[in-house]
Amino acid sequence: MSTDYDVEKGDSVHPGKPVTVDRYTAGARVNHWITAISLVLLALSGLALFHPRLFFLTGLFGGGPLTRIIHPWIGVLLFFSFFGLFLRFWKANLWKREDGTWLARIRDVLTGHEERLPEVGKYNAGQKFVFWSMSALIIVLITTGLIIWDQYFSVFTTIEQKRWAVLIHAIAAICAISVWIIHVYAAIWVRGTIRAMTRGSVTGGWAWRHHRKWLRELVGKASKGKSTPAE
């Protein structure tokens, strides 16, 4: 933190004084930036040859050909760019007692009566939700996706191996790009979180009403004299 922080108040003990709250390093801001833009670049490339009305995206990549050889590759960088993520944040988006009680009052949520509703750690219920859900997804569709990637799968699998994974891809796909808008909309719906992308630092105030009990297990451990790095 870059000052002193009271706790129980919300406020820093100099009134006056920007109070900020390191969340993320830079190389998880890098790590995060390079999975996004995949995901996006993913999902252009897979609507591309999803269906023909939606084959003028292709142009973004050079035409249909160049299409069907760049998605497959993009979706290998994604694949790792979100391992390095989960080996991050995996710990911090174990479930916890009190997940259960947010998710329990998401219409206090979506109605902004935060007053009502539990402490919380680095991340709540939905975001976990994201994280998981990305998680099993993206399994999914590296692994479907290999196999329809006949250029070097082809000879391991058989037809109706490739005709199931191609509707499984299709869903998890869909399924992948209805969380990411999730994702971003919460992000631009709650003041102050695309900050923590950006300059990965949040303002003590946006730490005390949205992750209390992170914020206290920070504070905590700075006042015994422990550091407490970003993730």
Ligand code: HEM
Second form
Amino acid sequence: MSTDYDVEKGDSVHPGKPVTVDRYTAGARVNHWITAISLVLLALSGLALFHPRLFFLTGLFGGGPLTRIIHPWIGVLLFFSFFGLFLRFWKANLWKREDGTWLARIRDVLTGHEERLPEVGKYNAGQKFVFWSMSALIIVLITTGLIIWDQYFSVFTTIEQKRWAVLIHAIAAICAISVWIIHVYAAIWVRGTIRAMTRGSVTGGWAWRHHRKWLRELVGKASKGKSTPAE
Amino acid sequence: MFPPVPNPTTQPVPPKFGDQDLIRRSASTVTPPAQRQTEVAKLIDVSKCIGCKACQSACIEWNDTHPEIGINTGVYDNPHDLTPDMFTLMRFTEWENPETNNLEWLIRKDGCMHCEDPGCLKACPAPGAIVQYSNGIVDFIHENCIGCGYCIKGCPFNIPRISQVTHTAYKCTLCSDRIAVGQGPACAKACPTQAIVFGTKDEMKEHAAGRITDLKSRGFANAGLYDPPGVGGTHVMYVLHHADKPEIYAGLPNNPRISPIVEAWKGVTKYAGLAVIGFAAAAGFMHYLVAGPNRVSEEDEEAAEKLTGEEPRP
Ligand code: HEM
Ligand code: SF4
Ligand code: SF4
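For comparison with the form predicted alone, would you give the structure of this protein in the form predicted together with the named molecule?
Below: every chain and molecule of the assembly, starting with the one above.
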């Protein structure tokens, strides 16, 4: 039972050549892409106000005032959408003993020496880092974002509090954008990953190479599931 | 008495300053004009103010604003705060002087100070929404304003207000449109006691010096000029009878400066922030060049097939 937390609803193995492994349900994928699109739009509209050189980005949103209006609303969408992802993924992102070992061998991760790494479950320590830092950053961003949402909430805080909020919002946004870059890069670098979020499945080889513990667990479950009724 | 600005000619005259005279423009870099215009200033002599609010009326009239009819809550301040329709406000304070046990009625005309180093302009993200002319006037250009409220966070004097109708920011313009054609500000024109006077900054300082000498001779030992150096000086100055305690005048800040939080936000955060994002992107790019893609091998696929193949099949 000890590793059961790692398998999420809808994860399953389909034997064949190659083996395919279902990793994300259609619901999870739609949820992910809503979150992704909102985050990109937030980053673009936010950066437009962050630096004068980037003010031209307001053109994407129909001008300065519209950018100012739309940004917080997308923020609200992002918050709820990410909350959906959080409920889906938090369990499989709990920290495990092998994550420490994995992280200690980050050099082998970066140089592609998978064979020197411990077997990990559905998510490795890097993915867990992205998950938890995004969770924390989005909480910070929504909180500070509401404080500086002057059109509706200006009366609830003092100017001094708003100053802190806008500074923290900007710093948290920089961190979130950087984490996002790491996240997207990892998905591109580790071939065969993106199809998990488009088609919902990965190949058995991908699961074997990167998330062997998860694969073993799924295979174990599949065999149990099949043998139980026969017993 | 300081001679008031004479009435202008009725003939149209070209404006005395304009876009060519900008020394600062929000979210933009400007090449300052070779020749700076003479700095102007408005001097508000608090000791002479009788609290008649003629200046407030003149301001409403000239700027054609329409403040809401307010409610009386038992204080003289009317309206109760600056609003997008009220660029200047008489703030009344009843102060008991601990030295004389006298009740002093302090009346300060609040409004934009036209800082030499304006925090509003520093904070503003919209190119050209706030400008500063070489004569020192800080003006909001509404068609460039996006209504974000950053100027409110930047201002050390709590001045700008955002209209819930037009969603742009408003504050005292120092009657830039009047001054451009050789007039003085409407409030100065209306003031019956000459508590508000307008001229060049040097003239105003000189005039203030005379007033301060006078006040000192009447027992106000701490009378002085409020021209705070923390914001580089201002183009609206006060003569205060208690210049050592500006905060007793309805919270006039003692030694105001642009908040260090705002400085950090608009300074190091901006550069470090873009650098961090750039670094993250560059690191990814470099890693890809050096390490190349991480591909699943044939052996990986076979291992997975073996793993599943070992399972009992129906
Ligand atoms: C989660 C809910 C969020 C809310 C409610 C929110 C709200 C706001 C508000 C009210 C502003 C001021 C400008 C305006 O009024 O539009 C702002 C600025 C900004 N936001 Fe957000 N935001 C959120 C999320 C995000 C996210 C996820 C990012 C980036 C990934 C982001 C990046 C920025 C940036 C860079 C600025 C400009 C800060 C500056 O000018 O220094 N925001 N946000
Ligand atoms: S509200 Fe307008 S003037 Fe104030 S900072 Fe925003 S864009 Fe600039
Ligand atoms: S008093 Fe405030 S609004 Fe006026 S110039 Fe200074 S910073 Fe700007």
